[in-house]
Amino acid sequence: MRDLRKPGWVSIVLSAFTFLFLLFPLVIIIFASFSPTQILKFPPQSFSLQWYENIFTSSSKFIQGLIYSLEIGAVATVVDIALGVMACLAVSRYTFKGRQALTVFFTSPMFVPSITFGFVLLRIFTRMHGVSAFIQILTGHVVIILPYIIRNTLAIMSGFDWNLEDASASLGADPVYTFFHVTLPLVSPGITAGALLAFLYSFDEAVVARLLHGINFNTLPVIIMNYMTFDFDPTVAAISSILIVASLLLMIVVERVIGLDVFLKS
C-alpha cells in the first residue's frame, strides 16, 4: 500500500515544472544583463559588464531613484508599523460592535486598484498647492501598504494569549511596560513579516508614484518605466538582476532570523 505521506511522481513532476516556469524568466534576465550588445540575446555569445556600468553613468539617475525609493519605503513602513500595531491591538484585544467592519476597512486598500487610488490622490493634491512630491507619494504608499502589516500582525495576534498581559499587570507592570516587554516581543515575528512585505511593495510600486511624481523626484520604478519608453537595452536587465540577488539575500536573512513560515500564517 502506497504511503500517502509521500508525494507521488505526478506531484513531483508538476512541482518541478512549476518551479522551472517561475525561475526560467529570472535566469534569462540575469544572463541577458551580461550581453555585450544592445540586442537582448539568450544565451549571450560573450559577457560584458557595460550595462552594470551604465547604471551608474547613465543620465537617467538610477541611483538617485533608488535612494528615493528606499526613503519612501522605509518611512512609509515605519509609519504603518505604528498605525498597524495600534489598530491590530484594538481589534484583537477588545470586543466591540463593528470590529469586523473596522478590520475590513483597514485592509480595504488591497482591493482598490492602484490607478484609481492614485488618480483620486492626484485630484486632491492638485487642489492643495505646495505639497512636495515626496509627501504625495509617501501619503499614497502609507495607505496602500498598511493592509500587509495589518494582516500579518492580526495573524499572529489571533493566537496570542491575552492572559499574559493580565499576569504582567497583576505583578505591578504598567500598560506601557507590558506592551514593550510582553506583547511586542511575542508578536514581533508577524510585525516583521508584514513590514518586509509592505516595504517590498512600496519599493516596487509604480502606478501611484507615476501619477504623483515630481520633476526632480522620481522613484526607481518610475525611472525604469521612463527609460524603457525611449531606450531598450540590457541596462534594465542589469538593474533587475541586482534587485533579484538583493531580494534573495533578504529572504535568506529573514529565514535565518524569523523563518519564512511566518508569511504563511496570514
Contents of the next structure:
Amino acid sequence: MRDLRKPGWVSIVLSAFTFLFLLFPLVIIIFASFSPTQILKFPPQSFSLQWYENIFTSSSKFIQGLIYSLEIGAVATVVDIALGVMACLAVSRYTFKGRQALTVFFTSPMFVPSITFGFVLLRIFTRMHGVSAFIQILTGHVVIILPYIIRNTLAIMSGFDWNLEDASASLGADPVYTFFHVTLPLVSPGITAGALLAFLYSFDEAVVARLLHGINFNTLPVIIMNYMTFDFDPTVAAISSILIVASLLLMIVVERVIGLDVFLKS
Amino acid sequence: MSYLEIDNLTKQFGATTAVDHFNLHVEQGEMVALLGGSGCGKTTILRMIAGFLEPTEGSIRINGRTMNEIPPYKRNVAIFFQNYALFPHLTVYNNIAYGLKQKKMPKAEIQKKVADFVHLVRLEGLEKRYPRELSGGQQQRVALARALVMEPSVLLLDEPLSNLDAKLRIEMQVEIRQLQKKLNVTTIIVTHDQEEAVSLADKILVMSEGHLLQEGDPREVFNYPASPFLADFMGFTNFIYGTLQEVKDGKYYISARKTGEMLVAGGNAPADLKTGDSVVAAIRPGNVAGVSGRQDDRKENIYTGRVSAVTYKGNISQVDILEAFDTPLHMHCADYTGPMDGGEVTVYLPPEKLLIYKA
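Having seen the form predicted on its own, I'd like the form predicted together with the partner chain now, please.
Starting with the chain above, the whole complex follows.
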C-alpha cells in the first residue's frame, strides 16, 4: 500500500515547476550581472564586474537613491509601528461599536490602487507648495504600508491572553509598566514581522514615489525605472543581484532571531 | 467593622443586571466562597473587587478604605486566574518576582522573599523553568506564590482547581487551605463546585442570576439548602412531590402525588407549613438505602420500584428507579448487587434525611 505521508508524483512535479518558475529568473539576472557585454549571451563567454562598477560611477546616482529609499522606509516603518500598535491595542483589547469597521478602515489602504492614491496626494501637495519631496513620499508610504503592520500585529494580538495585563495590574504594575514588560515582549514577533514586510514594501514602492519625486529626490526604484527607459545594460541586473543577496541575508537573520514562521501566522 | 465590606454592590451591563445589590462582610483572615453556576455574577463580583470592573452602584471597602475610585494596581488585591495567567516569557523566578521588581524592591530582598515563597509552595529547583515547561499543578503553585509574595490585603481565587485532575485537586485543596491559614490572608474564592466550596471556605454564599440565595457555614449550606433550587445545586437529585396530610411529633406525613404513597419526613421544613399544602421532599441519592426484602421491622418509607438503569461510576453505582413515585428516584450504592434493568427493588428513605419545601 502507498504511504500516505509521502508526497505523490503530481505534487512533486508541481512543486518542482513552481520553484523553477520562481528561481530561474533570479539565476538569469545573476548571470547577466557578470556579463562582459551589453547583451546577455548564454552560456557566458567571460566574466566582468564593470556593471557593478557602473552602479557607483553612473550619472544616475543609484547610491543616493538607495540612501533615500532606506531613509523613507525606515522612518515610515517606525512611525507606523507606533501608530499601528496603538490602533491594534484599541481594536483588540476593547469591545465597542464600530470595532470591526475600524479594523477594515485601518487595512483599507491595501485596497486602494497606488496610482489613484498617489494622484490624490500629488494634487494636495501641489496646492500646498513648499512641502519637500521627502515629506511627500514619506506621507504616502506611511499610509500604504500601515496595513502590513496592522495585519501582523492584530494576528498575534487576537491570540493574546488579556488576563496577563490584569494579572500584572493586580501585582501593582501601572499600565505603562505592564505594556513594556508584558504586552510588548509578547506581541513583538508580530510587530517585527509586520515591520519587515512594511519596510520591504516601502523600499520597493515605485508608483507613489515616482509621482511625488523631487528634482533631486528620487528613490532607488524610481531611478532604476528611469534608467531602464534609456539604457538596457546589465547595471540593473547588478543592482538586482545585490538586492537579492541582501534580502537573503535579511531572511537568514529573521529566521535566526524570531523564526520565519511569524510570516505564516497572519 | 469588618475587614472587607461590600455593600449594595450592583453591576449592570446594558439592560442586564449581572450583580444585584450584593452584600458581603468578611473578617480578616477569613475564607469565603462564592458558589454558583456560570452567569450567576460571582466572577463579576470578583472583578469588581480587583478593580477591573467599575460597580454601577454600591461600595467596596477594604480595611475601612473605599476602593471604588482606586485603580487595580493600587489596591493590593491579588487575583489568581482560572488559567493561571502566568507570564509565558518569564521564568518561574521572574514570574514570582514580577510584582516585587515592579515595586523597585532591593535585589537582595527580592531574592530572599522569592526563595521563601518558592520553598512554601515546594517549587525548589524549578526557578529557571518557563511556565510551559511545568505541569498544571506546578503552574498553579507558581500563580499562588506570585500572588501571595505581594502580601495582598485580599486574595481572590477564580475557579482555582477547575483545571486539575481529581487527585491533584484534592491535594491542592489541602495546600491552599493550609497556606491561607498560615499567612492569614483574607480570601474570596469563586467556584461552581460545591465540594470545593465546602472543603475550603469558612463561609459560603450561594448565588444565582446576580442574587444571593443563601449564606452560611459549609455544613449548613450543604445539608440544609434553603430552597429546592439550592437543594438541586447541592446534589439533592431526588424530588418527591405531594400534599401535606398531617404534622405529628415533629414528623410530616405527606401523600405522594399520583401514587398516594405515604411519606414521612423530618429533616426540616418551613415554619408556616399547613395541612393541605403542596410540598416537595428532597433527598440525596446517597441517603436512599436499598432494602433486601425479607428483613425489616421498619414500617415507614419503604417503597418498591423498577430498576431502569444501573450506571457504574467507579466508587459508586447509580441506580435509577421508576414507578416508586411519579418522578424517578436515584440511589447511590457503594457496592450494588441488587437486580439489574427491569428488576424490582425495594428502598428505604430515612425520614431525617428528607427535607421539605413548599412546592
